[in-house]
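The chain below stands alone and is given as structure tokens, in the form predicted on its own.
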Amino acid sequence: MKQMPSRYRARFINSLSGFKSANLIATQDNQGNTNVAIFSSIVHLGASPALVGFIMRPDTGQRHTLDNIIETQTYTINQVSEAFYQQAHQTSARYSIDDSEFDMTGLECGYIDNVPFVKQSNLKYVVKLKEIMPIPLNNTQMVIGEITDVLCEESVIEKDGYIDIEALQTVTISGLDSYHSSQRLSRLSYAKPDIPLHEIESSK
């Protein structure tokens, strides 16, 4: 793999992990300048407390998202849906610090407790920064935050707390630039070690 051209290798390695979540992280600085950028590295870290993390790339001198998070300690994570995935992808362009991706891509900005979010997103949540963990192996950082507020249609939240993200037309990403809709196969019951093999196989 080390012999591969750099861009080819980046696409190849990014494809290995399969489908990833598509989310926009919205931030602003203390002067009110907004920023929104797409991330495919959002990961659940725990439910109590409600923690999520994402990976920040190595420092290139222009990391508006991280700078804003450090400055204000808050941000929102906004799921991407079919209606605006192309605009979401465009936020990955390297706009200058003076150009808000909201303005440049046509995404609409709303606020909750003075924290910006993406109005088009059907599921978004406010996050408070808790920790930034450096990863020396490749000079990236794991940014960890605690979810404080969630904005979502109650109609897609089932009685057991499950959120039907397909009903929200949430999209997923493979590689760096391939977007997909999904089709649920089924929801399975809680896995227990005493379930007979024939019952597991019959559920296929």
Given for the second form:
Protein chains: 2
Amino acid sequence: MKQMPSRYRARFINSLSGFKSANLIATQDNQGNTNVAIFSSIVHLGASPALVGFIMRPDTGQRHTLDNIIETQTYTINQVSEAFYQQAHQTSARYSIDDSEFDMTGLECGYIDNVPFVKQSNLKYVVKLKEIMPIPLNNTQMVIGEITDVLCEESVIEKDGYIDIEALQTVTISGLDSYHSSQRLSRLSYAKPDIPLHEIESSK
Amino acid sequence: MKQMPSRYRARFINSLSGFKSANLIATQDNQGNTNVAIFSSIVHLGASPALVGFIMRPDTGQRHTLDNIIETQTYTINQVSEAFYQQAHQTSARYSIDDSEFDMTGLECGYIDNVPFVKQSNLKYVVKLKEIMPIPLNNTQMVIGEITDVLCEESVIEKDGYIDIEALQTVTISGLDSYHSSQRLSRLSYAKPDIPLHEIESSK
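If the one shown is the form predicted on its own, what is the structure of the form predicted in complex with a further copy of the same chain?
Complete assembly follows, chain above in first position.
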């Protein structure tokens, strides 16, 4: 691996972790200038309190996202779906600080409690900043926030609380740039020793 | 959200982050007793050095995984594919410390440099522990390691370094228990302002 050219290596190593989440983080500064950027590193940290994290790299155009989060302490996370995954990818271009990616990509900006979100997104939520944890090993940071409000149509929520994000046509990412739709194999029951698994039927 | 019953809330919040990676982490203790457990929180941290993280929860049967990693400092991460996703899910049952999940689930154990891996997995790699970062907000930990060796058939590696994990039938997880195969929409070119995106063709 050490002999791989840098871009080759980035694509190779990025493929190893498996499929990743595709989300847009929408923010604004104190003057109301909006920003939206795609992230594939959103990770569930816990349900109670409802915590979600993502990785901030030092060397990307996504720096405006973190500046805004530090300034306003709030942001929204917006799942990316098939209908606008190309616009979502385009947010990764290095636009000037004066240009909102909303204007540049055709994504539409809405507001909840004065926090911007992506109107096209079928599942989005408001997050309040809790902590920024430095990762000195590679000069990245994990940004951790608490989920306070969720916007999602009720028809895709199963009776047991599971949200059918496939029905929302949420996409998934592999590597740096490959986008995929999904096809459910099954939901599996809670695993116990000596008891065979069974499939969980839909109960929407 | 505060009024949601605990299990309902867990399923609901776990659905919000989007699609997740499906990986088995294989470990052993100093006596050679093996363990394998499924994780959906593997996250790419950086390509140079090649760092990968995952979240350890305090309240699960996965504790043996962390004990072994601390003891031996090494582990393998094994992508889960369609052919064995049910066996992979079954590893989350709370087996006794004396039972190896390999024996209990029918997953086959191989070794590379004396570190166990899952033979059924089409893409797996050896990881050396670098750091365990506590997340006091919810008493979890992020375990960070460096990738040292990758086992993968060369035919699925594109000329630019991207690994076609869809061709390996790697699965993705939504929520706590839903498994999905994938269908590529496209690979998209590196985004630049004012230049339209194009699709990247396969070059295997």
